[in-house]
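First, one chain by itself in structure tokens, the form predicted alone.
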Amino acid sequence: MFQKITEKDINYWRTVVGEQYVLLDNEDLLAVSKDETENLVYVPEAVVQPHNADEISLLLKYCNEHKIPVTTRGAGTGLSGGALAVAGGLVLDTKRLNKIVGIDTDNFQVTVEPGVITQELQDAVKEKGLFYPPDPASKGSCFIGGNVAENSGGPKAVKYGVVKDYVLNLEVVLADGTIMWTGANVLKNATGYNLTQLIVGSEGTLAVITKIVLRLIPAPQFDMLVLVPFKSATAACEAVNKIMLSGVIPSGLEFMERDAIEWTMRHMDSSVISLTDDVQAHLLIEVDGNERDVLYKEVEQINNVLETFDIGEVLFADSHQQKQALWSVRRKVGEAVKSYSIYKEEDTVVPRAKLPELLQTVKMLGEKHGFQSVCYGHAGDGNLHVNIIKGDMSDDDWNTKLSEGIAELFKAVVGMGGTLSGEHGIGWVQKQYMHIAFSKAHIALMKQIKTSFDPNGILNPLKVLPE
């Protein structure tokens, strides 16, 4: 289907980009071989890092016309092998591309190239007084392309939205080498197909992405963080929905079930939050608002809630280092538990209100299938992340039967009204149970719509659609 790479490619991209961006050495091939899901390695045959959206045209137009498969990568943070080159050719790093255009404050917009890291347009923009929400785990290391092609969350989406309520206008470049802009920098637009949510969380299937107009907030003033520690990790997930029904939409709302807590302690050396014996999960617990008055009631009014379940003592974190050192348990949890075994991460999401079905069907089919997990998410919005840990199974049970598990979990999760994947996409290692999401007419939609923007299918090729 696709054409191996030769010396004429090569010559031909270095008078593009520059021989110094054209990477050939196994060093540079290897380091763009893997990301952060489980410890699967495809190595490229070669690496391109273009630093503007005509040299991309160009690289596009002479790959489409040689059928040279091109993989888009960020920084490598994806937990769904979706910047992986599993057909070989050609990874286009985008790193080059790493300018905060501009930021736009009678407006409340950035834009800004998709090389930036998360944190860094974060903290760009608070310098305005402005407020960028979704914040994945790896914010300080990922890059903001990558999270509009995953459609990113984070702790934050339960009161402010994920990704896609944020971009406005994408630059992208097709297949063929088009360059164009997929809407318009406004905050309606009823005119015409919606193709910028279209490309937000396509996974590097449909085009490039080359900039990002994104929407911004002002930014909160104060925030309160508490730490509540539940004798059932079910009750935890149950007091979830209960606070939500109280009228109080937290800032962040987190899961983590005991396992979670003391393997990331571990990995950080860490004793910033004690564990009784009797304590099998906590809820992190976040408020935010510009009137500290306003935020006490609506601690006071969770804490209503808190107190109608068995729960040990609410640790209220009173200083910026006591609230980043919580925050930063919650946010190594992933990086723990794959220091800890060889593992397969989950990212299952559910209506919130099923969100204890959810974790007693996990540990169900763990029990059933002969699997250990480890599980905590964004609660607030019903997404758990199953970490399924391979320990003491052996490889056969590992590399044949578990996947019967995790079909039977994506069962459940679609019985519930959930599904596949909340934001970490489908990316390589999910797409095998699309068919349990969707139909043959979805599919074949979707089937059709890739090949309406990508003919020759080189963009991302073999990821988020069944063969």
Contents of the next structure:
Number of protein chains: 2
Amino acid sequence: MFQKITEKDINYWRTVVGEQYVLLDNEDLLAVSKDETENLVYVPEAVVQPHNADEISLLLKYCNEHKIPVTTRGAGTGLSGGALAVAGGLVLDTKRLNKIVGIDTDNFQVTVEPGVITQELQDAVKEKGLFYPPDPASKGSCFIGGNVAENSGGPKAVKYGVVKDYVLNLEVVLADGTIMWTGANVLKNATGYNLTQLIVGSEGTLAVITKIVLRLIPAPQFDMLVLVPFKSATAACEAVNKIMLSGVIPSGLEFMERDAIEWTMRHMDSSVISLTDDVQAHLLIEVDGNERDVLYKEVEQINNVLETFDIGEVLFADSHQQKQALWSVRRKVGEAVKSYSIYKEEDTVVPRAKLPELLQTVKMLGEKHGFQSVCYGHAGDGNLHVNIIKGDMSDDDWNTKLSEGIAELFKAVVGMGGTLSGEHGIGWVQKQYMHIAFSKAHIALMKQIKTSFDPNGILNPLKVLPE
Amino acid sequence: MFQKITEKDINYWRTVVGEQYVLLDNEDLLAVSKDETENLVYVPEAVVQPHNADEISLLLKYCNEHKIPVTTRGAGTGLSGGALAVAGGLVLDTKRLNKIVGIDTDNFQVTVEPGVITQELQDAVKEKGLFYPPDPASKGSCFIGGNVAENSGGPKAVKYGVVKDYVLNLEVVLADGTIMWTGANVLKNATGYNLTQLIVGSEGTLAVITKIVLRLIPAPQFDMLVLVPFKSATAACEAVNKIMLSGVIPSGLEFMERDAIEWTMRHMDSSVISLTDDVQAHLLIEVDGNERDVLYKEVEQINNVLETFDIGEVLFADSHQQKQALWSVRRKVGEAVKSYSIYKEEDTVVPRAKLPELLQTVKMLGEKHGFQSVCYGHAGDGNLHVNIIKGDMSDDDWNTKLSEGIAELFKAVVGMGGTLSGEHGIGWVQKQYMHIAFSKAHIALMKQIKTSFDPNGILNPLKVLPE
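Starting from the form predicted alone shown above, please give the structure in the form predicted in complex with another copy of the chain.
The complete assembly is shown below, putting the previous chain first.
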């Protein structure tokens, strides 16, 4: 149904974005052919780099009329293949939409273009005493536009929520070239259907995001960080809920299996954590706020909970450097596992108290289906990243049989009241499992919504929704 | 296009819900013919009172096939006419879906049916040490289902957010009778389109909500409340933003014009607030948390801000009774204004710092168009309720010309980055103004979404979306 790109198409795009912003060289095409999802490669036919909504409007209108697939791309740090041009066609690279349009310190809001790196956005608002909490592990390189498209989370979500909790309004371009704001720059809104929240997490399949209005909060002034070694990984998962039940809401509550830490420190050539032989997992726990005394009390309260478990010596990070070093280990786990082996990453999420059961299920399924796994993630949210390692699995088992094991895992997750993805999205690699979480009627309804936005199906085709 | 109800329809419904739950008496029809919106009355042809999703599924399937309009109704406390059966047909009364299905203290969640009174829900979870913050002024009588349908707010929203920030998952029945859960019982979710958030605030036009999973938070242990008289209403609005900029996030930050308080105390026969002649407006400010010392510090910090304004004597509520009395005045303003005069209520919302400008615009337009207004509301969110009083306006001016003034107000609001409704919804009485906030393309897209859910348009017809 889609059309191949022609010379005529390319000439038109050149008139829209400028000669040098239509890329056709093999090298340029390869540069946008991957994201961080496994080792998948899909080479598009062309790349355009527009620099504003008006240009995107013209591009989409044209592609819509000519039935050319358009895959919008941020920084390419996605973990579900959302930015892969699996249907060929055009990659719409958002890197030139890279302005922080304005920080509204009166209203605690920022208006930003999608191609701004999340960390840079955080730093810019922090200079004004404001805080944008959601920070995926890739915050130093990912784009805020991708974060919105995937409804990203990150370690702060346990206290501060995910991206969707901060998006107030979006400027988007629809498939037919219509430019619109989805909502208003207000904290509460009961005016028509919430298209803003519908587009957050829709992974580039409904519209192209060209501006984002985020609410901000006053930056907390202090934080404290502790690392807690556990002799049982299941016990560490159990402690997570006990901490929450004690009444403290940490600003970070991360779980890492022993292998995750060991491999990451080796990968980083770091020795910040001393791993004794009896340690099976760690919790990394942060509290933040404006009152040091309160934070000390909270750490003590957490400690009282921890003492009821069989733990090793708690490491209390006593400097900014040490905090950075510990967070850095946590942030690099994905990268480290990737460097160690071919792997598939699942992004399971369950009601928090089910975390021990989830971990045990992962290991049980690993034994049954013959896969090794490294688990870590945002335990405070019940969000466990399960990295399945190819190791010495045969190519045949890896390519064909493993999906049975993953399907079984997802069935268990759904049975626990959870779902397929907490923050990585469905994209390309998880859509085959969507029927586990959703009925046919539900998927049909999502498809009708897709069609309402994008009748010709040009926007990020073949993603999210199964055939 | 819609069909009138026949004897055959009624007989079928009786087999579904039981004889006594199909109501046809004039008195029963009148009882559901109103909500709290102005003095509007729309009498339906019949009322059904199903008691679970299965019954609702059968009812909707039937009405969908027979093209009978279905208006879902909660407690009838709405302020935009959302529950009025303006197209006749059937009213689906949700009062028998009145169970708190379960409070999950492990995961801080509650599953509740739509016909539970919000206050009762709050009380039930509070007994378990948990807190469900959104509490509209009508919390003692409104249903949680209506709150979700309208995306309600309330005074706590300034710190804790609105209903949409607490809804994790919904069981809904679609127009064709399909029963589905929209999401999962998890804190983060990046799995397909966010139908949960699309249905929150959709005012019964997309689906009938039959179960609601809400996240909860640990209940804060202490709160403090102060009432601050201002000699200028505009100055009171200015103080709102200054308080927020000082770094404190109050758990309530309410604005009331002098008339609002005067009329309400007269209506309630209360004297809790002593109004000196020079007072033009009040701020009611609450802080909450688990550390009394911190609350005292916050009140002091707020006081430092207030001292830069020309204020009267600050009333520090020193008992639970006094706090209740003050909140009671605030909660009763709407009712009091209603008892005083025929009125129309607007629910304007702007970025918070624009509040003084909004208030001045309201008064300026009142002078221009000859209407008197009483303003109050959730100033911390930029959400100002504008009650327009009929007073001695002629019926002709009231019925025909006033809408020009309201349209002008909404245009100004949209120009400030705001929108038509912060928490009351669009329903029946505001839809004529939707074109002020949305382009034709935007409204067309919303209509397509409506059609995806409800192709025959039987669910709450003629609401939200303009023709």
